[in-house]
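Just one chain is shown here, as structure tokens, and it is the form predicted on its own.
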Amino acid sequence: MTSNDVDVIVVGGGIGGLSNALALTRKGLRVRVLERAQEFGEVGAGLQIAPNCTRILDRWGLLDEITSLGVLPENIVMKDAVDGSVLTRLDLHDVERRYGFPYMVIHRSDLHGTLLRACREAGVDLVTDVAVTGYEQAPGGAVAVHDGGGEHGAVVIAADGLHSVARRILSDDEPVNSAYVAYRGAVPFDRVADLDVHTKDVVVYVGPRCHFVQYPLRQGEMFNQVAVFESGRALAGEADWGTPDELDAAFEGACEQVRAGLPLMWRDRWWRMFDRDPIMNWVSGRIVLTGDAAHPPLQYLAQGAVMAIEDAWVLSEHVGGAGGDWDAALAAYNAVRTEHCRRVLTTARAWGELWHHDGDKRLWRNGVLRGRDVHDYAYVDWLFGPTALTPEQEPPMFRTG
């Protein structure tokens, strides 16, 4: 068992794991990351990164590089998926003025690649092909157990995702199936140049039990699309659900702009959408959950990767201020992040329900959104403002007036 050459073991080499490794290395700690795959990498397509995250990336000295790889869109536009009409929008130039940092969209692999390069430059020990199967408390810390033995650190950070092994120490819960499935497709921009698309905006079409998202990537060289719908087969308890025929059927009643984009979706893979119920303790001794291991959300607030990066920053700030007292640092992290992420998880579920209304509820939703002032930030101030380090700094939700 490796025991004395590092301070921290991070299990999982995704965005959350690398963020923790980078943040703690910047505090002077020696960090080892254990990744089960044979190489570090990310799958998927686009990510939206709100000001509460670009603020942290700026503090880590990464914002300029990430901005050069992504796109700073001008607006988030919400449209009705049935008739294509505009319901409301966020002016993202004004968002940057209000919160001090930009709203960005970026390819997931580009964000991950930036974090990976930063970790290498900082001296993080990056280890692949290690499958962690368990966690144990140990004198002076904890152990991540794997087939080759174990890795000991003063703390073990579990960034092992939705199906986290470490979470079982703290909860016997299981992932919650939303019965929704996502199809993605990032294509060269010339594939959509003749379609009726917004070239500088994030556009969300909300419809009955479905929605469709479009935005540019990689300085406008690529175009990202996400199609999400409720699967009748999932609701019926069938094992084979979310298939391409269900995708086509779900968007039959959508407007022309949405239907024109559907043939460009990747049809050989799809992502079934799960989250978990919030838990209010992420710490067991010197084992701590982070990212999706602690709080896997549905994607409606676009805060999944953001929360993982926030977790890393908050934990590192408390570690840096605790003078080597790991127990105090973990307690402070646990005190503030669990409640914030509970809010995000539960609000994401409610936001998804609002998006997917049908019939009279759809008409009511459309009226409410059309009546919103474009500069009304009552429903995003609690998300986009500075990340709280203590419970007292956590802002109230949905402040009005």
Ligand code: FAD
Second form
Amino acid sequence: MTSNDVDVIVVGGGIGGLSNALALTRKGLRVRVLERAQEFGEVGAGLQIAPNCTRILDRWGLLDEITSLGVLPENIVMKDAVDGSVLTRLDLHDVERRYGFPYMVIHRSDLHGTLLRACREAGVDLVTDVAVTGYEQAPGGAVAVHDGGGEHGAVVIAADGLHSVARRILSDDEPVNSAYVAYRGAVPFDRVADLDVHTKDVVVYVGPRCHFVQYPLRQGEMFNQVAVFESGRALAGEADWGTPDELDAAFEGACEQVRAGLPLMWRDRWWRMFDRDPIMNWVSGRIVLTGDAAHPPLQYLAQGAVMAIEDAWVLSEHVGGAGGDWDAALAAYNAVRTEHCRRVLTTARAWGELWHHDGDKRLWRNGVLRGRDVHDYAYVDWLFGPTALTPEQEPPMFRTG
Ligand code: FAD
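Now that the form predicted on its own has been shown, please provide the structure of the form predicted together with ligand FAD.
Okay, now the whole complex, with that chain kicking things off.
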């Protein structure tokens, strides 16, 4: 067993794991990341990151680099997927003025690559091809167990995603199948130049049991699309669900702008969408959950990676540096993050239901959204404001009056 040469073991080198490694190394701790893949990397396309995330990236000195790689859109526009009409929007210049930091869209691999480079520069020990199979408490810390033995740290941070091995120590829950599936596709911008697309906005078309998202990436050189729909075969309990024939059928009733974008989706892979019920304890001795291992959401609020980055910042602020009181830091982290993320998980489910209404409910939803004052931030203040370090700092979920 390796020991004493590092303070912290992080299991998983996704956005969550690297963020923890970076934040704690910057506090003077020696951190090792164990990633099961052969190489560090991210699969997928675009990612929306709200001001509660860009604020933290700024504190880590990464915001300029991230901004040079991403796009600062002008609006988030919500449209009806059936008739293409505008329902409401968020003015993102206004958002930046209100929260002090921008709302950005960025290629996942660019955000991950920036974190990886920053980890390397900070001196994080980055290890690939190590799959952690179990965890043990140990004197003065905990051990992440793998085929080659184990790695001891004063703390082991499990950032091992939706199917986390570490989560089994704390809960016997399983991922919850939403029966929805996502198709993605990021293409060079010239592939959409002749289509009726917004070049400077995030656009979300919401429709019956489906939605479609579009936004520019990489300073406008690329265009990102996400098509999400409920699979009838998933609901029927069939194993083979979410296939391209279901994609085509799901959007048959969509407006022309949506249907024009569908042929550009990647059709050789798709992402079945699972979340988990919230759990209110992420700490067992010196083993702690973070990111999707702790709180995998449905993606409707675009806060999954954002919450992972917030987790890292909050934990590192409570640890405060080498020689800090780990038990107190873990308790403080658990006290504030579990409740915030519980709210995000349950709100994301409700927000998705609203998006996917049909019939009279769809008409009601459209009326409510059209009637919304576009400068009303009651529903996003609790998300986009500064990340709370204590439960007392956590803003009310929705401001009234
Ligand atoms: P992961 O990205 O799952 O990383 C886990 C890492 O751990 C992986 O590298 C894996 O290989 C490694 N690992 C797993 N098991 C082991 C093991 N046993 N040993 C060693 N290593 C292991 N979020 C946003 O903030 N904004 C968005 O716009 C957004 N859009 C989304 C759109 C879609 C369609 C989906 C599906 C998700 C979206 N999300 C978004 C959510 C976001 O992608 C995730 O919440 C985020 O990537 C979670 O990061 P993580 O590091 O916690 O987990």
